[in-house]
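Encoded as structure tokens, the following chain is the form predicted on its own, with no partner shown.
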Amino acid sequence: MSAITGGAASVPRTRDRESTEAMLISAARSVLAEVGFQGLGINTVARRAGCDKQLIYRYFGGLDGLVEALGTSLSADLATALPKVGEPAATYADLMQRLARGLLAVLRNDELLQRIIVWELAEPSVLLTKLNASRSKALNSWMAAQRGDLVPPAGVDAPAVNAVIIAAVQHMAISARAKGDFAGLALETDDHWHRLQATIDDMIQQVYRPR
């Protein structure tokens, strides 16, 4: 039996709950790329799933529970996809440049991602602050594990830097796809992409020099 088609008592006994949350949070991923947020829901997904909502809530609490585990796997594909590079950084610019540049590869080469922080800005919601949360907590476990001992040069508002460098690289990934330029820098092949992604190491090298 492939499908659960009614209520609890037809749940076989042999399902497994770890397969069947994965299977759930994978429909969830799917109708949320294919009709939008405002399409995900308690119904929609079970129905994607092939299986009775009942399961949503037992296993998840309900639709908040779910988008969590949502974000949770979504953000596990971004940390895995972050570079993983064996030799530590030499600088705390060259560690950013590893973060801008893994940032803007997995960006480009994934809709879903762009089109849920388009939504985060346009549709702002308690569900898409949790998936912002999620991806927010992989971004700082990925640089805690990267950065080891090192730290910014004094004087430079490091926090607010991080946030303008990432705020443009998910900005310029989202008019790529939507536009092919941004502000008449065009977008469309691998050589604008590495003019852009010399001029991103350029601007993190002389933001963190040394004083």
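Computed from a predicted model, the values in this text were never measured in an experiment. Positions refer to the first chain, counted from 1. What changes on going to the form predicted in complex with a further copy of the same chain:
- Going by which superposition fits each C-alpha best, Gln205 and Leu128 move as one rigid unit between the two forms.
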Given for the second form:
Number of protein chains: 2
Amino acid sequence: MSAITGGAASVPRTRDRESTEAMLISAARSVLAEVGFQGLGINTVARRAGCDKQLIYRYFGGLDGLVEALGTSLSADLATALPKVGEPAATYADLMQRLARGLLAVLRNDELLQRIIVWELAEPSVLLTKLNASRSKALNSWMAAQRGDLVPPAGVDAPAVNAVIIAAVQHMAISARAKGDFAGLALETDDHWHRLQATIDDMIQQVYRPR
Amino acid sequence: MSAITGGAASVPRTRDRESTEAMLISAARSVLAEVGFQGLGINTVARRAGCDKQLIYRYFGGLDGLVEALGTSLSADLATALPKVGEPAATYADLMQRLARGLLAVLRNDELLQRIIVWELAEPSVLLTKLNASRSKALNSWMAAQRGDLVPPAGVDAPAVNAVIIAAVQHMAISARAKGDFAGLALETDDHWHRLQATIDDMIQQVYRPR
DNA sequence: GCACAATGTCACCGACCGGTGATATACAGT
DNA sequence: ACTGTATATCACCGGTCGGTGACATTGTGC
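Go ahead and give the structure of the form predicted in complex with a further copy of the same chain, now that the form predicted on its own is out.
Below: every chain and molecule of the assembly, starting with the one above.
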């Protein structure tokens, strides 16, 4: 008896650090994906993982460490999510078209990624910056693998153009989840997205056409 | 004396409801602009306004009402911030170019507006949706005033193109404040922005050129 | 069998949050 | 001058947060 300490009611965990860490990371993922970064706190994550928050401090040194671990586990995902190399692109425009399409497809159904991007926009920090860096690194290596020796036409500021394209894709993907539309353009069904994608394709082809 | 109640230490306010409301709205503005929506709470705003939080409940019915009031005061600002009508645009491309430039200029130095956009992306709600609506209404009426009878070239999906442009502008303006760059493109000095603006101009001209 | 570390859980702390009732104080109508 | 009301402030509540120290349980090496 001896009372006080609950006794047999609470079954302790499996006593396996690795799997516990994995559970915590997974819990952080789902919390972030479902409620966004505002709801990502020590207590919430621990509750969702079904273990004590103390373990977050012990194993990750706090929430920051946990997010960092989440980040590394995430950049691996992005690398595999981008489409595999198939036919080499014929023109630089085709190359960028592929990138835009791939990015749009990945972003559209990765709610977690959307949340993280918003997070970076909302409260920049060294931690979030690192997440961003590892993500764009993955993107760059994908580009390098696809590019071959294609070069943009002379007279076009390719880095700026590509930044514009990527910015647009990111913003619309995020807006679509948050609000269902953007600038009067409904973004709910696949048809809407195809229309948008056709437009982006067109813009890329136009700006990157030889001239 | 009866003690307890502080006594003379706290000088009550000027006892002018209008000016107090204005102070609260102004406080909400500055809090939002400086720390973002995460820090926008009853206590914070009241503290910054230098009055009691009770007044927020009395005059605005709570934080939502205050934000709503802030919103109306804000859409008025946006209307005056957009550039006045000058020479009518020669082509539809020129028209959109003007819009893009105006929007970019406004967004770049309106931190409050940037924060609100991020807010809408992070946690959509009826309130935020209303803010968005009133903002795009202001944008539309500006467009209507400028357009005259210009029409986009046949075969171009103008709404989609414009959505892409606006999305890109918004995203880059926000990213610039949050992180100082975007997709490897530094966005700190005016020169960087001019380069970006030239690119956007070019893209608009290319996609909207007659064909 | 016994010390010892690793793992897991609990109880508690101070701080802040949103929200509300009660209480002063100024002012306006009579 | 008296009363009523709008204005402003304070004190307090329950709840949640991040963070920490203490405790229980399991396994390991000797």
